[in-house]
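As structure tokens, one chain now follows by itself in the form predicted alone.
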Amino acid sequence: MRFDTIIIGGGLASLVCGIRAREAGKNCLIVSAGQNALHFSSGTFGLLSRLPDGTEVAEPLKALSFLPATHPYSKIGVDKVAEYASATIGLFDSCGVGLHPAPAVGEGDFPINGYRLTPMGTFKPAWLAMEGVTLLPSKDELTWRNALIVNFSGFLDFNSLFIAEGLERKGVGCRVERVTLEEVERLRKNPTEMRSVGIARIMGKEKNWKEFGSKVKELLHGEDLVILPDVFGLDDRIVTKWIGEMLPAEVMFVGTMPPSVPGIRAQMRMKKRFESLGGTFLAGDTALDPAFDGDRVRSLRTVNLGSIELKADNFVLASGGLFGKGLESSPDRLSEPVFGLDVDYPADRSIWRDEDFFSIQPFAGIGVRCDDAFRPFRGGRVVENLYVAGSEVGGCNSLYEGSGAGVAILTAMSVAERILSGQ
């Protein structure tokens, strides 16, 4: 079987290469062995919220003149990082993916770092949020003055109480309540039910959407803000819109603990968007056995196909790093299971991380060695058709920075551009 370009990975970078690939008429493979980081979004991205040194980001693109020469995004280069950044949300829109900015924006109409709760009460820098996700101008001046906080009964992913206290820190003052709703309880009999997804196929019925949206309104006593776990629509958003039309107070539904709702609801329809375009989606299978020809791929092979061979003109690997097993750990060493290629750590195994749990962690900065094209090394020398995108990519430490979003869906563009351009 032939291919024009096969992407090894089925998270964000792998289907942004893939749809822009597809647009342009390429034949393109995706080779994805399962879950990827999309499953435990917050619904927002981050570009970048942190520079290196510590330095907190308020305008992004401000900052990139500060990252070092090794960084993807110094890689790409600043017109193209605008570019690219300008680009994303109607990408996302052709996949029925809405994307927003905060609401003030920066110099030159470039949306500023918003801000958005998390489930442990605390806020986060982020670039852009998914429809029905809020992004808030600042984290200190809120607006509200009494929030009530429903979870549904026995959700522990969803700590009603962290949220609580995180809001009257600000001065807003919180009222926790809960909702019983009959077909969620039936859940509660197996623990492994009681999950976001369980809890979304449940709420997408009109009849349990509109008895807990009742429910919660039953329970307003003035309050002018309503805090709701993030567990509705995971085929249609609009279950979200219908919930904030009922109630007589702002709705802001705030993301849980993994799996992801919203994360999982744009990968799907991403995945919709990729092979609706013609695109071939392999899931849960694993790339292995490549074949090469000097310094170009010729060739590889599946878990699932067996000894089909799967050719292309050009490869890309965005499989995810540590995080996504598409990086490997021993005792001694780190490395890249399905092509080899060179991994840039430090020889003492001791300064792969930091005790301290919130410090800065070097092991998540980890990647593989690229040149200034994202085309990486292997013994040495250049891969001359296989390409990296995503978290895989060396350079930066997104986990620290804030753009791990930013950096997968940017160097995906980035390696994209250059495979059509055939640069």
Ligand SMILES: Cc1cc2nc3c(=O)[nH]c(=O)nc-3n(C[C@H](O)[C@H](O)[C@H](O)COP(=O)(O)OP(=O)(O)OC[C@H]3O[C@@H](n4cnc5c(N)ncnc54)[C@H](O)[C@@H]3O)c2cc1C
The other form holds:
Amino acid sequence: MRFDTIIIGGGLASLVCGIRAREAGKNCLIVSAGQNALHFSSGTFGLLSRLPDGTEVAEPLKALSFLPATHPYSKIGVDKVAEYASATIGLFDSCGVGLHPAPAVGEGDFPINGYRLTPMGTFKPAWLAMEGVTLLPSKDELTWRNALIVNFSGFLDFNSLFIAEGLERKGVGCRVERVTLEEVERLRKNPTEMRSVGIARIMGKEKNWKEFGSKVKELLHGEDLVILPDVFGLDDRIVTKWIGEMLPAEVMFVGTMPPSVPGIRAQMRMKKRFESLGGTFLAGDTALDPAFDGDRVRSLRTVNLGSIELKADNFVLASGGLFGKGLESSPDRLSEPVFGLDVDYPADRSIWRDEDFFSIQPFAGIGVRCDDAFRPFRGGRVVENLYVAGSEVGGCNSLYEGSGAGVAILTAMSVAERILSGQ
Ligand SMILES: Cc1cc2nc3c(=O)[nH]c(=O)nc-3n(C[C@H](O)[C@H](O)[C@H](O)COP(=O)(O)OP(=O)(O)OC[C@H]3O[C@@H](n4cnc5c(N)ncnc54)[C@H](O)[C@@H]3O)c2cc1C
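Could you give the coordinates for the form predicted in complex with the named molecule, as opposed to the form predicted alone above?
What follows is the whole complex; the chain from before opens it.
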């Protein structure tokens, strides 16, 4: 089988690259082994909120010049980062995934980080939020006096007390309540079903979200903020809009423990967009066994397709780094399992991680070594028709910098543009 482009990985980077390639009419295949980081998403995207030296960043584009030359944003270049960042909302909009920044602070088109309330009751910076997810312009000047936090009886993946503690520290009085719904109660018989997605499926039925909304309304006693677990709108975010409009208070949906309902919804919609453009998505399959012609990849195979050779002009590796199994770790080395690419990591394993959990964790910055066009090295030589995108790319510690989605989306756009322009 022959394609113009074969992409390995089913996450954010892979889908953005695939959609761009299909929009330009390229015959494109995505091979996706399994779950990706969107299933764990906070419902917000980070572009850059901290520099490697720890300096906090409010306006990501203004901080790009402080990044090292090896950083993916430095390789993309300041102008292109700005161009791709401003194209992001439109690309997701075409998939039916609404994204919005924090309400504008100041003037101009530059992205400014907002803040989301985390399930731990803290405030974390973010660039864009998915529909229904609130981004605040400030983490200190909260405008609410009193909040009602409502959970489902027996739902342990949403800790209302942590959220209440966090808000109370900022001067917002909190009251915690629980709602019991007959259909959700049935899930409790099997503890593995009482998860965010199980509840979201039940809340996808109009009868249930209307009943839930009415019960929350009855619980309100003049609070100006209602906080709910983000388990609504797996298929359609109209539910979050409806609940927001029917309650006489501001409504904030706060992320639960994984799986992430807004993240899964975004992934499903992006996949649908890719397929509706004519792309082929092999779900639950693993790419392996590449064949090379000198410094070019000729083909690869997959577990499910057996001996069938999948050939392409260009290949993209967006296999998610350590988290996505795009990198493998053994006691003494780290390796890239599909192509055997060169990986940058400290030889001394004892410094791969820091004892202080909240400090910068070096292992999270480990990735494949690439040139400035995101072409990887193999045995010290550039692989000419292979590109790397997303968290598989080395040169940055996205976890520490708050740049995860930004690096995934922007490297994918950059790689797609290079492939399309034949660079
Ligand atoms: C738990 C977690 C939560 C995060 N939450 C956020 C957040 O809320 N906001 C944010 O900005 N960033 C977040 N990030 C950062 C995140 O890395 C990026 O946002 C982004 O989603 C990464 O996308 P990706 O496509 O590079 O990798 P992934 O999403 O990890 O996707 C990699 C894919 O490659 C597949 N794969 C691997 N090997 C093969 C193979 N051989 N064949 C076929 N498929 C293969 C995997 O199965 C997976 O589907 C989070 C990261 C993690 C680990």
